[in-house]
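Next up: a single chain in structure tokens, the form predicted on its own.
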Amino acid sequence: MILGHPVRLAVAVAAFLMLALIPAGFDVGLKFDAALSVVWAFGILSIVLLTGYVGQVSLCQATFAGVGAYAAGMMFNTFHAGYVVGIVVGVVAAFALGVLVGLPALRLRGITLAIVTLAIALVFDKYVFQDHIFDWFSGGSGGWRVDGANLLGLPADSSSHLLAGYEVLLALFVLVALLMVNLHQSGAGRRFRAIRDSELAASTMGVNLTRYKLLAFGLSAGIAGLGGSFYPLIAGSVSPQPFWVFTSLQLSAIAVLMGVRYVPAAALGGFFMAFVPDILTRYGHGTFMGHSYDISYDWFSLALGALLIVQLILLPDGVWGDLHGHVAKAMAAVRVHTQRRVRVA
């Protein structure tokens, strides 16, 4: 079964019908981030699978995200393709380039593929997302619009149906996240756990190192494409500005924040990167016990920052992985506790 067992599937069923509620009372600009943190989840998702899963380190999953927008926001402009197929070449077009950015971490790992695949996201966010002379990708200064554009026959237009973009984007990352799942547990999973914990012994398994890598490096950036190629469903357009290279950074320290090693731990990051900005924004002016205060966004990055280092200190495997250790060892402490009384029944 490809969706794996059926109390998985039945738990990610309940998870969408639960997250698909939450912001049906929202304002507008809460939807769009309720959308927005979906996209980012994407982004942060790709990590788990490229470094929880197999090791790899990579800077630029941004940049795969931007590649997934602009090729479908493209393809429904100068082709007048329906978006459906936008979203499909944008996903191919961050494959492709993802197989292309591993093909230095053949030979390459740690901080010096880190730095290679940061160079990347620098070239992309000054050059090609903005330089002239890509203006068929980019669509200019002014980037694409996707006005009219429609999903299956659903509007798409970024003010009135923000609500169904959310609810598409978040049915496609369950069922992804699902994929993930149980990617983990089958044989190419396991290859990939074995690449992470020591690519000698892989080797000498017999493990296919340039295939493993190549189709991590791909899956990851498709998984990041798939993500943003929906930015200009839920913005109306796109520019360089989501895409550029501090978002890279911002996914990757999420990504280690909330636990890299955890599927849940993406839909956490991405609530966590499109409403905490926005919130600072909202309500971070005031005043309190007679003195004024004004939190802007330029806080959250700070905040980022010293949650980083607090949870490399007390909470090493993120704040999933330490959530998720608490119920396991609570779930195991009740079998005990139910096994001793069945044995003195």
Second form
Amino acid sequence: MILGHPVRLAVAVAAFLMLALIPAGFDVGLKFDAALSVVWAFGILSIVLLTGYVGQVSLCQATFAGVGAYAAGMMFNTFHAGYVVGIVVGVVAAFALGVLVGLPALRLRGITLAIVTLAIALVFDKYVFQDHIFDWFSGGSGGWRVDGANLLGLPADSSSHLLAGYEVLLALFVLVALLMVNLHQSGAGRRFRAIRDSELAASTMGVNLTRYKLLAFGLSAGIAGLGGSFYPLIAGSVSPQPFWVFTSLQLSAIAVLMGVRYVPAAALGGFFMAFVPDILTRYGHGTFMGHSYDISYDWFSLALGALLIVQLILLPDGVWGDLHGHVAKAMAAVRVHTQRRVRVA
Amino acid sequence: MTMLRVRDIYVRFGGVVALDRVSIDLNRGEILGLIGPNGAGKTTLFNCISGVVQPDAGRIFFDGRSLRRVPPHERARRGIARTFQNLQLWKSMTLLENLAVPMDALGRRSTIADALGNPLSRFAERATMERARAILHVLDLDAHANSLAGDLPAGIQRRVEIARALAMRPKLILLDEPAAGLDAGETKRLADLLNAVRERFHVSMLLVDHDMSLVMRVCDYMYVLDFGKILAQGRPAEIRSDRKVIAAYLGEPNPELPAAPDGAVQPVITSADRKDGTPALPTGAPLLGVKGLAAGYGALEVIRDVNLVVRPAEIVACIGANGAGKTTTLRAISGIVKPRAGRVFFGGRDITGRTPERIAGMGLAHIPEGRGLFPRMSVEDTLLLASDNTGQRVDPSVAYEVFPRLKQRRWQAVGTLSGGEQQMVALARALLARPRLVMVDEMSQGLAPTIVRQLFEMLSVLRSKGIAVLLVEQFVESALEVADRAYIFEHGTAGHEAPAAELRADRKLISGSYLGSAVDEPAAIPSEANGNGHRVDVELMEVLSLKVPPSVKRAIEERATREGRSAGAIALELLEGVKH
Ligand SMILES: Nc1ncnc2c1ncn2[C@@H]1O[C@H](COP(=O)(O)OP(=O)(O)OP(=O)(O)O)[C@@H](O)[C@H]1O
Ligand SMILES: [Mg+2]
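Can you switch from the form predicted on its own and show the form predicted together with the partner chain instead?
Every component of the complex follows; first up is the chain already shown.
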């Protein structure tokens, strides 16, 4: 089985079908949130690869997503290319930038590397996405608009076919997630994890640090860029705000919260990142016992910080990391139970 | 033929000249010993050969080719493997995975193909795992194949380091203190293993160790380093009697009496002295009392029903094979591991379940096997930290008197010290805190023989000052020499207690042969196929390596599944068919 264990594949297909169908009943706002959650799930998946597997720090993952988004928007608007071409260019551009950002990582690690990547995020946020010198890339102050796009003939315009973009992106996410799980168990995955656990031992046991670190940064950025390249499609336009520095920080925080070593944590994190702020703005104000209150978007970061502290104490391996063991046990129990019922019948 | 030629290597770190124009030669198939005091530059030389430190001057040739500007991973592929003094296993990976990394670093494998899990990748994967199992089998590590490396006791991790180096099919292995923490019996088995590996795999070795029983037994030729310079070289017998080497490193050539006072030094009271005159064993209220103690990690219960007492001014040794539960007992006493059952009393108070900081604050110092140091902190700051436990400021100069070497290194970050220097810092820090009881796990690990001898003498001095010591020690003989009593650990419990004098007479015990009985089969290198169809053989490794054409691999794989046998066995059969 190319994509790994048949059971895992079946679970992935089932999850895809379920998640693909549910948003059909949503209003437009929630449909957009659903699509956005996959974009951010890619962002967190990129952190699972880079930090969870290879042990490298990066605080500019949203920047890679932004490069994917702007490159796709530029291809669509300036070169009138099909949107699929835009996606490919977005991924390649993000991959290339990832390799470049990986260069300092050959020398630096830990906090110094974090600061360097943070600086890169700032530079892209303030200049590349916003300065007029880069208007050819960012589309100027209005950004790029993407109307009437299709994906290889499948209409996927955000106003009429928002869910088409969502479903394609979701399918891609499931695919990439499966590949990531495979990678973890494979030879290359072992080399990545060896770098995480001891670079010294890895290099003296034949692992080419330069090659694998750059590869990790490139792949990770490419994954973030793939998610980002769908953003203009589902939002109808692209602006700097979603990809600013703070998003990178939030992605990292949520990755840690959900379990930075686990692929499914990316899906959980994507949901969290897209839905929670929106739900807070929608329902987070009103009156309670005569007092009016308003816990809208600003409270999201506060809640995230508080959750992070609770998680670090109670669930040090992240929400998914610490809970999936219990889930697996419960599933095994259910399986035994149903088997018994079948035998009786 | 010379396989490794090191010429005039010069390395300096700031003001310290770690290697001063060192040259050595190593011939194919030879086991070369490298000994010398702590901080002499042995590990630094290893670092230069494996490429993790760039020498400031000098050249290194391997198989006739220069290693200048060759990165570490490329040296590994040319056949240089190594083990690490400060264990560097990949802790969150299983032993099989630890062995697989160097194995597939040798072949070309594509990341994309791996992610896709294509059939060729999967066959290569199976071959890799087969070989990894075979190597684990040779080193008697089968039982741990799927354990995470970081979960295993240090003694076993050391063996895994060797297994991992072998997995690379190296031409040369650099072994940095492989016998640290091994008792006499285990060291003997390690020596047999190294000899067998050399014979069967034609591997050359460069061996650094402070345990002379190992070095003298296996080395063909030796170099002695001192202050970064070659002090002497020659055959083991010559080195043993070389006056310069004795003065700088080995110490007085009478290993029978390591704790004997040599004239002018401080008054030393060994337990032997006590026998005439004062009562043989201290009596009175115990300082430390342990009753029915049980502890473990995760689902694993490592010790159960441990009972022991230590009285004031008494030296008590814990002896027993690796994995018998000594380290865990110390950890449970000092609160690093939460006891699951039983009670621990110290100075008349129940300290069960208290935090390690509070227990240390009461005067119970624990020097763990891993040393527990902060790598970025300087030596002096680390020593000053000891004051936190007593509430009063300590005077590091007391420690510098015992370990003059540390004084020269006082502003150096602890993480960059040599292994032995780090051990000195850990010991010094514990002693500065003025404890009432010191628990030392593998005190002599990584230390040169002269210093080990000094330290055993120091234990007697401590005792004369009323400080009690609970000791876990690889050199059982020396430990019993200085101890008053000993507990013998077996299968996670302190089974037997006896006065040290009585145990000293028991030669079998001291040679480690009956202590280690549980794991006592000699390291077997299977020359013929064993039950599992594993056969560790150079040819088998060749077949299973990735140079075999894919079509052949597929054929092997198909037959293996059809006949329900291991791919290795079938590969071997095919190979023999080809040869005849
Ligand atoms: N990165 C470094 N920075 C500064 N000094 C260093 C560094 N690495 C090693 N040293 C110093 O170089 C000297 C040689 O160290 P090395 O580790 O080679 O000793 P060694 O012979 O292996 O000793 P041991 O038997 O204690 O392991 C030591 O004094 C050590 O403090
Ligand atoms: Mg050393």
